[in-house]
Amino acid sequence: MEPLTWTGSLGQFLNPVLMITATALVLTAAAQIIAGLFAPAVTLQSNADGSLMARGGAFGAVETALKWAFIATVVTLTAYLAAGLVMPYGRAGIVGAVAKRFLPVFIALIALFAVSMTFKRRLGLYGKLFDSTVGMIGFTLVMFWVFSAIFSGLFDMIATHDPLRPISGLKNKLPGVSVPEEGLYPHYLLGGDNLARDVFSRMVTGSVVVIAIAPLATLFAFMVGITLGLPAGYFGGKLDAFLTFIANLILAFPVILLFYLLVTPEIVATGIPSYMAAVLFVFPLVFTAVLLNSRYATQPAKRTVILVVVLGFFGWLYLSLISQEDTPLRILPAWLDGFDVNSGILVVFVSVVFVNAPTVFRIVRGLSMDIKTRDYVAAAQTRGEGPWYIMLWEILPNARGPLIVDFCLRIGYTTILLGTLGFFGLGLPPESPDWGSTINEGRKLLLIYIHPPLPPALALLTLVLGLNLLADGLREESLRD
């Protein structure tokens, strides 16, 4: 089979509607430049409405020009991967075929936002995050590389050849390369790296890796954060300043120092991480047993049952996290043991929530130190309330609105720590296919090969960059509330 271009047919009639587009919006962008250092100094005004007014002149024009520069390469773009999902294999070229297979992320978006606009009223937060453009557009990135760990993951339906194989004669070919053997699919999408494993496929697979590692090790860390941080902040006393001391003192190591020393295999094979996992894992646990204790405490048998049954589980997770072969952690049977986690994976997950856990516990402590001298939390101290009722069911929804935005931010800031570690070779197996070790993989050759590692640096930026926005989305909405 012949080797696939970039847009194939479909070139000859949006190529040169792209040149257009995207030179007028460079034209207009630099225009808008230059005329911004002769336009008067204005007070924006607001619509009816509440949005920005347009503003008049030479510089209005030239705004509204860039603007629509802006949308008509948008659109352009858009019916590149639209016409590449109806029209035949091979005729929409490489940009084509990489939209048919990632088809089922796009149904999966359209009806994420379907359902989600039709309901945004009634879902709080999160629906009034489709009222902020910046939101949205971080949301789409983020939820894109979600899905397309999930559909690569759990079904397989993206990747097109096995990550790890490597195919004869395929060493470092271009985008589009057909594939020698029958069989399998017909093309190496974005081509060959230096072991002639499929680019394309090693960069879906790669977000399974980060997808799985980089949200749950955040939510361990918050779980660490939280269940200290909250006493330190409504206690104070010696409590705080020894919690604070311990939080001080890992914080005054750099954070890529910690992370040499965690995963260098000498300090791995000392059983260091996985006593550490012991210990850090089982924060999870503890938080979700004072909170329901102190959520039922007025109700002790219905409490009784349902800490047996939510503590049975949460227990048995944690087992079966901590509990891995070849470790001194050996705690389940096989037959029990729900899962076994890679180790290299494991002591990534115990190193990221190690590093972050005391940054949460000194947001959480700052914030339950304001929040406790409320007059609601006042009135919940008349009432009779615990400490832990008081904590959990007053103040932690109280502060809500900047821990959930520093958590997808501290996802980002963990997605380029993972990568940083696969860059460096550390933690991670060698033939791991996460962006990290990819990007270290492909910049070896960067000045002869430049396409192994640019998809996973893309994939890498445009999911922090997703994160990032989605933040801002969410602190801007918070503030309104």
The other form holds:
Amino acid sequence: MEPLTWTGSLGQFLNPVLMITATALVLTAAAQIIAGLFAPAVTLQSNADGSLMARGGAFGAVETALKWAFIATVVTLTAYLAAGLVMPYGRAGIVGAVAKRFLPVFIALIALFAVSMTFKRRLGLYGKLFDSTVGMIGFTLVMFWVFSAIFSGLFDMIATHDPLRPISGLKNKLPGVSVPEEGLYPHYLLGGDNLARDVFSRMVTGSVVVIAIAPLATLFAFMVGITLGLPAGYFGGKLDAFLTFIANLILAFPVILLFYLLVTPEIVATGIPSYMAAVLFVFPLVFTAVLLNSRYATQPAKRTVILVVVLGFFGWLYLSLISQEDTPLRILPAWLDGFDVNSGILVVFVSVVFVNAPTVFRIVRGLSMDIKTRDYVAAAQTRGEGPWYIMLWEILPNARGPLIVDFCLRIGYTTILLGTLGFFGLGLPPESPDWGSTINEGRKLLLIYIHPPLPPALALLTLVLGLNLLADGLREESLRD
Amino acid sequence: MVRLILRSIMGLFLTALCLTFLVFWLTNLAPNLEKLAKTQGNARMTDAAVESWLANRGYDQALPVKYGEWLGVVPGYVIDGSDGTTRARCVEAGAPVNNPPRFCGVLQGDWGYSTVLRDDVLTIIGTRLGLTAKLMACVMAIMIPGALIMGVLAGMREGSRLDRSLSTVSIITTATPEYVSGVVLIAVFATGTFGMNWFKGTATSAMEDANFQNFFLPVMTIALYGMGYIARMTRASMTEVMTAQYIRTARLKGVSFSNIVLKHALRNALIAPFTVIMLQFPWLLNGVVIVETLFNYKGFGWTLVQAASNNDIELLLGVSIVSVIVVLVTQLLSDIGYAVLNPRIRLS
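Now show me the form predicted in complex with the partner chain, since the one above was the form predicted alone.
What follows is the whole complex; the chain from before opens it.
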């Protein structure tokens, strides 16, 4: 097979077009920003012929030009992808082949958007997201990686090669190199890395690690933060002072130092991370128990049934999670131990939750201090509701707006933390395809071969950017209520 | 005001004590000590040999005692070792023990000896901190004015195209952690791939002789990440100020827009970003560690990585004291600064 070029035969036609539109975009954007400093405020202008105009003159022209340059650039970029989907393999170059690999993701995205747009008025805050451009862009970026992770993790679809298997002769080869072995995908789309593995497949498989750990770790951090933050803010006093002191203590700790202290093999051998896991993972259990108990306390029969079923299941999950083969905590017998998490991943998970929980605690504490002075809380108190009912069913639902926004931001931050751990080679197994470890591996030869670390770096960037934009859109829309 | 400061300082000391004790405990766990014995003594020591090696050097004392010795509030040990040598904490290894000083700990200025870099911990931290200070000075010189200008420009006309473009830029920079922006910057500006081989991809030579070519990329990498966040905070406080009553009064009086921004709005809009800038310090420390590793600049962050990955206990403790104190002092300064700058708190 011939090696692939970046854009194949499409490039002869599309590359000049892209050059022109991109240059026009940059020039008009610069002109617009400079003109914007001197432009008059937006008011309606009446023209001589009696018509009204929102904005006219040189400034209006620049603005229109910018709009069209932007549309032209987006259309050209879409053309690369669309042509890649319809043209036969290899003709549309690397870009086309990559687009073709991501085809299931694109179909899923389009389907999701079609459904959400149709029913957006009935979908609450989620539906409102589709009113904000920023939010939609963010949501697209996030869902792109979520679908990539689902398709490659569950259905083994997008990646072209085994992310862990080297193919001899392809060490550090440039993007588009053809694979010498028969029966495999014919090219390394984004080149080979330092150990002759496929960069593209590693990037795609790496998304599974990130998408699986980051939201779950953030959720656990929220459970811990909420379970401790609500009573701290609601009761105040000694409890609040003590918990705040502990939270500040953890926050004053430099994150990297904490990681180095917690995630080394020696510390793991002492079992401290396992004990921390046992403590931290209890909070979701406590949270659910208190939540359900306070709701159904007036109907004891129903409550007991619900609590036994739910806590039984969650308790089993909890015990299976913390009891591990080679740690001091071996509580469950093997036949009852549902699953084993890779101990490296468990340690990473625990330390990320540990670092995030104090910040969530502070936010929840502040919110609950603010909300407890409201009238509906006073009404509930007069009604004789218990403190936990008020916290979980009066205060918490009313604090959901800021919490949802912070949840999105925090997933992004957790992704960055996971990358940091990978970058320092802590916790995750060394051959793991997660983005941080891949960047770490690629940076060593960065001055000679730039193609191995760039794809995971850009992937991480787009995911975190998407989460930040999503949070921005959500904040805007929830403020509008 | 004085009470507030005193209370904060008390809290600072308590937190510093707790945190150093935590680090001390984690570094002195049994597996870490065993590793230390094997790297310092002999890699193939038996368990009994490890135990006596540790006992001869005072490592088997109770944790609070060891911590007290290290801190300098408990007299240093003098041990007649099982191998016939007498060792004392306050006497250098190999020197004869007669009348050693009673206390030698952090409070007395004796921070111990680094087993990896083979030098006195205090000297190492001094030189490395100097190098990092040079880096941070450059970062601050770029980041703070840049972020404030971006935030003020974006916030003075909320919703304008300039606001939206600058906000997008600041969101992008906050979404780019240092290890991503560093890799991208090196790939674009330090290799010939994109025809822009303008800078150097390592900053090792910048330790002696920093110039634009070898220092710009690391400085920009740290500055970019912090810049977006500060700019967004500045923008938020600027938009809030711009809707205030006194700005409307000034407008109605006919004050020109540039005068409104520069003379009326700016001062009040900069109170909130001040605290944010101070609270950025702990995050900057993260950035420093990543960037110094990426660009091979042997400053404080690089020392932290060396100490932590080689379990160099005394160096790691020294590094953590310094970083914890930096974090706590900046928190204190931001509390006090906020109270001083904000008339509503200052006068109450």
